[in-house]
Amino acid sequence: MAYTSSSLHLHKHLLLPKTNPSSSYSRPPPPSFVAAAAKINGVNGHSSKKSPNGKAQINGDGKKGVNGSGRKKAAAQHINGNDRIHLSVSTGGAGGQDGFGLRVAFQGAPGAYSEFAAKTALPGCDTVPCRAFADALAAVDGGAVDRAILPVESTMEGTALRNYDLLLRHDLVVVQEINLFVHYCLLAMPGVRAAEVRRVISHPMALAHCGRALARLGVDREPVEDTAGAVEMLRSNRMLDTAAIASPRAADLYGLDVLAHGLQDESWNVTRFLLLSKPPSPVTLPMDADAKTSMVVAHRGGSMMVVLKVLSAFSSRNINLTKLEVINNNDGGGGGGAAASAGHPVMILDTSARGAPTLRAFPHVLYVDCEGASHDPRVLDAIKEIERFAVFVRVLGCYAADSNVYDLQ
């Protein structure tokens, strides 16, 4: 599928703590990664105390979130010559939910971050590991499992994560939402120096955002399916001269060495994950929950007028918006590689057609989150006046709004 490179983003839940005019803030130059011995306080120097429910989480208050008003200001710690962030921990649950009962799918083996993401989202709930997303998607539309967790967008990444296009293609919808920080660690199997590593294998994206890193250390990257799934393959293959790029809680899992923590080229690395569920939602908001709503908005043409559109529907109603994402399909205009050239569609499935949902075919797609629940009468109005004009919408889902940031340690 071919994207153009004009997306707006508005992902105000990632973005590092604002600064207001009696303090300052400013984000400190991308760390080094730091020796197993020399950390300190947990994730990248992060403090890491736990809620009752056992999650942690980082700048938020369990009310305010990332950007709330009990966030502590963040502090600098020299390590190895360079300054690494202390982040807050307070304690909260996320989105107040509880998991007892329910089985959760999720891509890769068992310590992927997207289990981990689940866990901490649901405690108590079953995870059930997948081979690929759709694997995922597709046991919770056949009813073998009660949820699904997607990743779909991360600090580092934007939204190269395409996991809204397999949404698209399942009538499902969005229930929950859960921001994770995001933490590498290099391990090893027990007793195997840095020195005697040669090679490292992880997830692509993983090993691209460990670029600086792994050049330092001079080794040779191969990619696989998954962060856990190197770990299990460091792990049943007795491999001496390799290492896996993966969290500290897989390395308690599989009974490997941590050699070095914070791997990560960027030290604030935040992947939002969405949790999925057969329609109706399960989930009731109260009238007066801090709700979000997730749509997508599908056109012909004229892609900008229909942007300023939605946006006017919006702020005429003082909506705030969390997320606006353009999706332009390129007709093989270049720039984009063999999918750009392919010309494919966005296809969403129509799940008011009558009859049986039927996939549709779109150039032009909008992604659009808004702060308020769809049975909010501004959010009601808004949507309605964006069926005028727009070919297609469909609400992808209602879900309390969590900009807490949850870290593993």
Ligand SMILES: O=C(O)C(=O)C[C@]1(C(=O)O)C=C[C@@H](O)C=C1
The other form holds:
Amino acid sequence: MAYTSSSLHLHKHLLLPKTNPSSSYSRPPPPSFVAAAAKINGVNGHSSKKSPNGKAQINGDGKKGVNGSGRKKAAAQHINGNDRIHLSVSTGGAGGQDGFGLRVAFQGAPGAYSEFAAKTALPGCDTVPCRAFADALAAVDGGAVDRAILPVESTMEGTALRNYDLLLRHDLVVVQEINLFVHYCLLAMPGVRAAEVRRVISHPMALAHCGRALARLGVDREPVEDTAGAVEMLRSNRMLDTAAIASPRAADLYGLDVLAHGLQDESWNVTRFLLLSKPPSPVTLPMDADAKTSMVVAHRGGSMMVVLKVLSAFSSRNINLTKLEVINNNDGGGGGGAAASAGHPVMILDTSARGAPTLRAFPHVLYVDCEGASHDPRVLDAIKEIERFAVFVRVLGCYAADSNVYDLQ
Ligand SMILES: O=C(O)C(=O)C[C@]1(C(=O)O)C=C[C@@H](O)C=C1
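Okay, that one was the form predicted alone. Can I see the form predicted together with the named molecule too?
The complete assembly is shown below, putting the previous chain first.
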């Protein structure tokens, strides 16, 4: 196989006992957007807070956003339960720490999970729907918006390699992480019964996450751009033999019936999103903050030895890793792996050199997230050590560590 990827999922929340969120799905969702942080036992002990955010919003294309129904009053919590960090974060430029005045691009129609993640990160922001993730990243890169939100991994699928591919091609920095609990519902036009459904449409990831339930239903599956886009399509074409997989919020937003809750094969289904900005990072963290640093390391191959050296660079300084993904493309010849870039080297924008940033091709790459800020001398030393044997290291961002998992209940 030309292109392989293996990951060590070191996310703390994956190591913790599973809650059973599906138990609460039998009741309909509350009418308002209330993102309640499900605190993860024993991780950081920080409590979550709620802050009012009742702003109705219309996105640039005239569509209503998450809070756009006019009757919705959003009560989203602060993203960081840790006051010390939260209070020290400044979003820079326009907008306060809750994101008021900031425009955040997301992929999908209003009501997509990505939009909820953006509103969880920055409750006061204005969300801007984009057709594709590439459009969302181009929008922030080009200055049309202030931030973009990107799903980068999920407990069910691992790393979203296509989205990493996109991220690495841009000169963007990670400014925040958000773990969102993703529970899927089967939505249909009002009055349609489950027995009448012949086809289910949704984002490919959602269809994959609900494979067993869909097999039980014996329906055709059709991928579309995003979950909320599926709902919108269903609604505008008044499809009576088709259902969509999307969030209960999307059902509420578009006025559809929820035929079934908690459709995902695994009850514990969390997607990790990154909030991206143009550099320099508008977020400043104090030296002693609980922070994370994300980086990409390109090397000459012989991966397992390199992996050991990378692990040693961190472990010898007592630095914990929260992610390590190994990407190898051995022949560069367009082979048939499962990843978006199967058979192709990873393209990374090199912003380190003087002059214009250049796109460079690397067949052997590691995606690494470590605990600690990029200005922490221990992290700096570890990176320096890695630079001695790696071909190239790019720090993708330094941000407040947030191991909470946010739920839309
Ligand atoms: O389609 C959406 O609603 C999205 O926000 C995208 C997306 C993804 O790409 O992973 C986000 C979270 C869910 O896992 C399903 C789909």
